[in-house]
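Form predicted on its own, single chain, as structure tokens, below.
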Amino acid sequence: MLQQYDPKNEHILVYINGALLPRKEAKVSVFDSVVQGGDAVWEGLRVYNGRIFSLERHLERLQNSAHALAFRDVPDSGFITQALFKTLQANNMRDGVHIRLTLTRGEKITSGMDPRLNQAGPTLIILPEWKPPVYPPEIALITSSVRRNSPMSLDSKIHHNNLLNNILAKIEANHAGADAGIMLDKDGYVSEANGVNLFCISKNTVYTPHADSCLPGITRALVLELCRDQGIPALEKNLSITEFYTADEVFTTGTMGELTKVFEIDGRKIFNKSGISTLEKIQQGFKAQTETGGTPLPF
């Protein structure tokens, strides 16, 4: 799986602290915290049929992450929403769009780690692109040797830009010819893949790892809610990699890739012994939500 360049994105306008800049001119200072230390938080959002999907949940997580990192002068939801509207309207984007929303700690007065050097306030970046879901219909995974951070190291509840832990797992997956790498926690239980949450289905019951060392993703939460609403048993529990090998169905969730079937893990094919696809039912429910849910665009 490798995302491809779309020529439609050649002339997009990118929002940086109030200014709409052409792609080639959209830059931040070398003194910005995101450059100096990956000191930023971010969200990925999708636009479906003139609506920004799950906008409120994404903004809440962005602001919570910024608060946990002690950012100062964090813009409120109303301000960010209007900036999103402005950016999408300037690009005439209403569907088939992915937005990378980033809030950095801002520009420093001199290079260094100390947040007291940040005296100009945060930098808000809105990068919209024409981009369909990035995964093919089915993907293969491998188990990475890179462990997912636990809260004793760097809490995954903070949706931060320092992604080297995940990038190392993705490098392993690339070398193995797989689409993503499964990251285990410090005790050897499955946590998540390097960029998406994981689910398995056994005997028509849906399971997903506890969100101890993984990001409790917004799409992950929507899937659990869908299961509850559709009467599908769903549990969070510690899961070993063997339980994924032997599951009837395995799938990933995330804004970038939506819900994606996994056909193989570490060379083990995933066989649906039940003969019933619970995943297809969940996928249909999720698709229905994207067709009607979200914050309407005012243009």
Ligand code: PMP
The other form holds:
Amino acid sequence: MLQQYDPKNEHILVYINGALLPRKEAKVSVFDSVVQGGDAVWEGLRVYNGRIFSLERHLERLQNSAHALAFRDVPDSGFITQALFKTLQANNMRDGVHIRLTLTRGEKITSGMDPRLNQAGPTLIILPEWKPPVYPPEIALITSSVRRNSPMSLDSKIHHNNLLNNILAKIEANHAGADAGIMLDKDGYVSEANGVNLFCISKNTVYTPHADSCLPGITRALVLELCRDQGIPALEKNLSITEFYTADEVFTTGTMGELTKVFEIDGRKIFNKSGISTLEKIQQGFKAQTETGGTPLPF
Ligand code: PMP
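Target state, the form predicted together with the named molecule; input state, the form predicted on its own:
Let us now look at the entire complex, which starts with that chain.
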């Protein structure tokens, strides 16, 4: 497994609507919308060296997701920032931390789907864990038979908690002994892997699928910006799985695992014909950003 239980997290304090609760007591109601229908939005954030990395981008995506789902009485980003600071301070966490930030539609007056049953306002959950980047240096992928949602069904631009589409792809990867499952879009082009965005590099040009069916990842956006800053050609494009099999380098991006090299897809080894690693250059640039960038913690 890419992630494991860490006993260091046994005594963490979790924020739920203003209260800081020990792990065992940190619970939501059976009437909460996230239990009733996966009706929630979320972000995964990282704390490096006393700073919350890309905080503004994560809060912007959270607000946009909540707005798209017509949540009401959403706390503003200033309030959520203060709640994040308070939670990290209570846990004395300044580095090597991953935060799962969740905003549910809140508690319902009776079980049911209708958002009009939500009359108590949303539930804000901040779950910080000691969890440095967890992926191994290289991973193997398979192509899943599960297609990634297109905007025709559930728009992947909403970062919601209805994750079954991706969980089904992950189950397939587990059965195949791979680390993650590549999900194609409705037309058969590569969309993303079940929990990370995908890039390939061919002849020193970096490619990633259009963000039509994949989550527009924040790490994905940072990599595209970093390539442009470093003069590395980078394009968003429809890409078939064959273009990934035959690329010089393939890598995944995400807050949890940062930039991770892929050594194999569906049993095809990824061979670097160019002899130079553009990925290493991008990884160095990204590391430099995590060492200095982000919103400083006030404690
Ligand atoms: N794709 C999916 C499906 C994800 O859940 C995530 C992580 N939230 C990502 C990609 C990576 O996004 P980010 O770089 O914003 O962490």
